[in-house]
Amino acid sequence: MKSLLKLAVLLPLLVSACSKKPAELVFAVGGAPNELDFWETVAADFRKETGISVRILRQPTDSDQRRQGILIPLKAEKNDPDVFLMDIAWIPQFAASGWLRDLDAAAGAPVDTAPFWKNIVDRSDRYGGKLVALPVYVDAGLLYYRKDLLKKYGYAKPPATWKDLLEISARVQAAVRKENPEFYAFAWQGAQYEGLVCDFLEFAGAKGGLRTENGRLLAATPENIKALAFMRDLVSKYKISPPNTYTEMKEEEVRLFFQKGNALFERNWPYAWGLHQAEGSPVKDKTGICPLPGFAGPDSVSTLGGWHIGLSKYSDKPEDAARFIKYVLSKKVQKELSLKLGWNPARRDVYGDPEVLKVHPHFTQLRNIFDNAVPRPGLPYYTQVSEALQRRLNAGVSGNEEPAAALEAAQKEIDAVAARYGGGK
């Protein structure tokens, strides 16, 4: 009797502490609102067909946010959330911590990873020979034009290089202002976070960018210093990008930046395209897409991003969860997510469906691009590494810091990560 008193008491209290409901999985991811009304109609689609509840915890959009939001959980060692989406370039921190389970396991036999791009699975999703994470989408930074622009100032073709971008830009804007005031030519990635990283590497060009020498990694490169200058001149120097380049500038700023009809040129993920396409966009069948430009023409670099779905460690329902991932994967649940949001499904056999290629006609050209997309180093401290660059390429795009100094000193900041984490290397 005593003891069931005691369960009595305890029993509102052990429910309480655990903030999920008990038959409920809890999916963890973000983006813009019309994304997560996305997952919204995934969760309720899936719960029709086998009855599993799928609670979204909606999460911002810039990466190194939703990046803490799913530390403090996993640190804590709660069951919530069961799943999550994590960006390409925290896989080899969450793996080394030990926080995903194998998705092999879980599934209670081998996951078929046939139908996705076996260079991402085979270098970003196994660790320690386990299936550790899947992808769900992927992205590798593109140009957007304004056709109509390109077409009216006299030029048939979007540029090639940086420098034929110069030109273009300082003439259409010159002349764009006079009825635009708010116009700037080029509008790209510049505040300090993660995106700022992926579009310096894309700047630093095939021959920059973070190589490894001797097991070290190189940030201050004669490439990477050009690097750097040239982004802190297209603000201050060519006055082709807005001031707030460095303030301000993620992807979703970039993207309403274009999309109102201030920008010629935008750098942005895939992602901008069914929107800059969507119902009542100003630049509704304006807009084209191509490779990035390059130093010496067809020598450009786009950055490989994408979104990785993994079980957490800490999961208490991890049969249901890979009943989940298996669905967010599936062939119709890929095929949505292009025509609804216009992302990049990580399904190959997507891509050559008629009904996604009438929609989106180019994608037939990203796949070469994704083919040859450039990771971020797969290195568990990562993150680190990038937050002493995110600092210092901030600083120099401003113009705080000289980009020589920048390097030298987020080289000395990635050394001592390396030394922390890396035994040295």
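Positions refer to the first chain, counted from 1. These numbers were taken from a predicted model, which means no experiment stands behind them. Compared with the form predicted on its own:
- Put simply, the chain has two rigid parts that turn between these two forms, and the hinge between them is at Thr364, picked from Glu49, Thr364, Asp285, Arg323.
Could you present the same protein in the form predicted on its own, rather than the form predicted together with alpha-D-glucopyranose shown above?
Only one chain is given; partner chains and other molecules are left out.
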């Protein structure tokens, strides 16, 4: 009888133990349906190789919604998600808030960062002396151009300076407009959003941008005022950029404008290449890419973008999570990212892979552009800095404020934000 009683007590416990699901990692990632399907495949392959289950927490495509979806559980100190992708601009805030685990410590040994761009890892993924993230996908601004139109009008190469771009644009636009009245020579992102800040940093060049001196982030510098005035003049004075530049032009609006054959030059991210080269595209095999111009040629700058992977401080499976991160960043998966999604992988060695170059010959040029890409300021309060800049830069481009006045107003707002947060990093 005693044996039966013991069995009666133990049986529910045994059933409960057997029915309990094995522990699994949770990976938060967003994007288009085909991108999320890819990550499901990566998770399945990782489980086959390691026995560790990974559940994909599907997030929206919208970047702000993705950020909010990660912030809520982090602020609540939840165990899940264990791992997540972050826009490069989020890393300082996440790190300063103490939400990111040291990847070296989680892996139990220093992580090998040699396969990645040193300028990206050192300037974006380290915080307080710790490695808190690693790049998965790399982005940088570049100039697209119509090879056929340049050749037709006698230009052997794309412009190296903004002066060259103006001269080429004026001539080609005047000629093409005789057949296409909707044609504008240069399309770029001027609407009030983060993309405008990225474009502004590129117009400002190596001598301008958002530099820090004596702990103060400088916006209203002579170089920056010159850049903002030039951005305004492209629309209102030279009239080589469409009048809706500062009201509507974001990445996709610019991409579609160029792809329809309505522009000679386009500032955009590398993602547009695959769409321009797709079957049915009016600009297929007519498009080239090169570094963005500068005012003096050598001062060309590309704003760094992309998505980085991080490990939550509150994860209860940090060792398994570190193994998953290592797998995502392996050459095998990074190569698949490129071949299946057309993404720009973070590993430099993929850019020399013959199979990849056969599909993406433009990777040879991208590799050089990424070498000189410059990140946005690594500040925990960058979001507030960007919001101030977006408003003032847009006012300057539209002509509602003079460039100097717009940047001086932005400077005051930035100083006030920095004072609230007690300075920099």
